[in-house]
Amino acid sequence: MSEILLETHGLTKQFGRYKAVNRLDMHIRRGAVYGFIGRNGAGKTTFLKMICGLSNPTAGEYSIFGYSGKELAQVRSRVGCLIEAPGIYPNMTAKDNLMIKAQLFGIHDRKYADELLDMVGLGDVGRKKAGHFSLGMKQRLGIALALVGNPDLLVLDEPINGLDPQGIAEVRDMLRALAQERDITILISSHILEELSKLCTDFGIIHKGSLIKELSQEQLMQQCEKRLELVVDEPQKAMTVLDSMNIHDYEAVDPTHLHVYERLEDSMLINRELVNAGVLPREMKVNQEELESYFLNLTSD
């Protein structure tokens, strides 16, 4: 089993009677790129602020690198955060912004800032003031600031929000490279499942403050895989028929629905065999759910 780097137990944040985060249990393994998915207002930012030590939980606890409670102070420097808008001095250059934070870590070599700027694609900005940067450039600088101190865990809150398609693709490629080349575990929040699906290895879906599902990329892709959907009154009998046809890649979704993931081109043959066995399908169709549809169906009321 992979080592769990970040784990929460019943983590809760309450404002008056309103629970922004409600008894949330999350598990992030070392080396993962964990996509934290939820609609705007679902509680993503509130949760990330607690993980980064910017807000105290009302109830519950969490551990990072095996440390919890007061022990977390020992490992805070190993966590890099970009929550909401990056904290940038607009009248200073990108390099000077980075060096102010670097010096807090005892780093005084200005080449360190150059390396970070190259890493996030800002190596050519020169003396341009950060206040004149585009939104995408500011996001990149924010990520560079979060990387100061060489963290083992990078926490990013909506880093692709407001970017154009090219900017989204560039940030995505950059984060993939960071995870693979520097072995950084990344927790990234967004409401855009389609984009995170191209980057993340694991996913947690939050709705109204509660984590309603955790799944791997493989499990997510299977949920949205092309499949034959059957509605039958006797699913056990139908599964026996599928087994006799040497079809084994299927699952019973609920008491009347079966999803078949192989030999979709033989749907008429499957129908005939079911009928011959006395199983009459009430509905039968080949379907493929879009990622966004899957997310919206999960978080619908």
Second form
Amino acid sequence: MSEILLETHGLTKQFGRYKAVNRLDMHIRRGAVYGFIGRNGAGKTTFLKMICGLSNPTAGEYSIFGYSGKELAQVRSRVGCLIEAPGIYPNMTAKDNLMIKAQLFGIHDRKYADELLDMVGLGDVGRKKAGHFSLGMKQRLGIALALVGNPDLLVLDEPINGLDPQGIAEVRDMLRALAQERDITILISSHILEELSKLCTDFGIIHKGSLIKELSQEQLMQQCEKRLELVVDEPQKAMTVLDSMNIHDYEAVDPTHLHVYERLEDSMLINRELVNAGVLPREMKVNQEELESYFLNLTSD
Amino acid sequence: MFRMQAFWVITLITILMVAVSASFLVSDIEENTTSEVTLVDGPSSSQADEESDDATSLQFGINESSEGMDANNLQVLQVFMAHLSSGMFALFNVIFLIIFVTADQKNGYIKNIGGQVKRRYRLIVAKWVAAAVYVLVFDAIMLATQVVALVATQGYLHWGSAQTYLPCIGIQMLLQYAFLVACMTLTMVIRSRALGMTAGVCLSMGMASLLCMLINVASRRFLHIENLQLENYLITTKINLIVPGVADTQIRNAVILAVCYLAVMTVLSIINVEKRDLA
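Would you mind giving the form predicted in complex with its partner chain, to go alongside the form predicted on its own above?
Up next: the whole complex, starting with the chain shown before.
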């Protein structure tokens, strides 16, 4: 089992009577790219601010690299973050913005900033002031700032906001490379499940401050995979029939629903065998849930 | 800090004012008037009748006195000290430092570093050190400007007695720094650049003296407390009192007051940054 790098227990953030984050339990494996998905106002940014040490939890606790409470101060420098809009000094160049933070980490070589800028696709901005950057360029600079200090955990709050499709693809490739080549664990939030599904290995879905689902990439794909959906009164008997037909890739999602993931082209044959065995399907259809629909159904009130 | 546009704008404006004041200094002395900017006329605490609540006049603002200056022997250190005492430097410094101290919150840069420092109090220490460097550099620039302005307008350069003026200048700079730290703390606690700057400007122009006077009058009338004199505990009051020849007790009290202000404001700032959310 992979080591758990970030773990939260009952993490809560309350503003007056309003709970922006409500008893959230999250588990992130070392080396994972964890997609944190939720609608606007679900509590993603509030949660990430707590993880990054910018905001104090109202209740609950969390641990990073096995450290919690006051011991977290020892590992804070190993967490890089981009929260909301990138924080930059508009009258300074991109390199100067990076060097301010780099010097906090004892890095004084300006080539370090050049390498980071090349990594995020800002290698040719020269002396242009950061305040004159486009939204996408500022976002890239924010990612570069998060990478200063070579963090082991990267927390990115909607980093693809404002990027064009090419930029999104470049950032996705960059993050994938960081995770694979540098063994950086990445926690990335977004409200666009489609984009995250191409990158992330694990997912957490937040709604109204609570984590309603945590699942792996495989589980998510399975949820959205094309399948034959059966509604039967005797699922046990139905499963016996499927086994006899050498169909083993199925699951009982609840006491009356079966999802079958193989031999979908033989739906008529399956129907006939079930009827012959005395199992009358009340409903039978081939269905594929879009990621977006899956997400919307999960977060519907 | 020195890359901020505000630094250069404020410094250039102050250089201009120092240069202009140098060119009018001789005429001011010869006319035996004080160059003064008075914003409000009202009751004066120094002339208040203790037997009644009727007061005569109140002045606050940037008040630069040429008293004691010799028109034929203008001394750099004496003129520089007059600028310090007037509060003009403090006024411009407070404007810049409030912009500076709120810059990382305003532009969001605090999010890049605030969560990664081991202890948040280091952010305060860094700001205090930067403010001290700024005050030193600013005052050095103004001193240099003063030198150039006096040479250009008078044709000679007399420094004045270092033994007489440098201790006073040093203490005034310490008091000025303590005042600026207090204004920065207030701004960080209330988290409003506009309110902080308004308060800083008003305080540097002596508004606190007015408030103290009102409290003194109220305490005398309603609580029968005589001689409260809260204005004695104001930094701006002490800055005005530090002149060559002042008693050692005054100097000691001024230094103690400055240190107390620095200590209290530092503790307040640290508590504020440690306990509150950064972003």
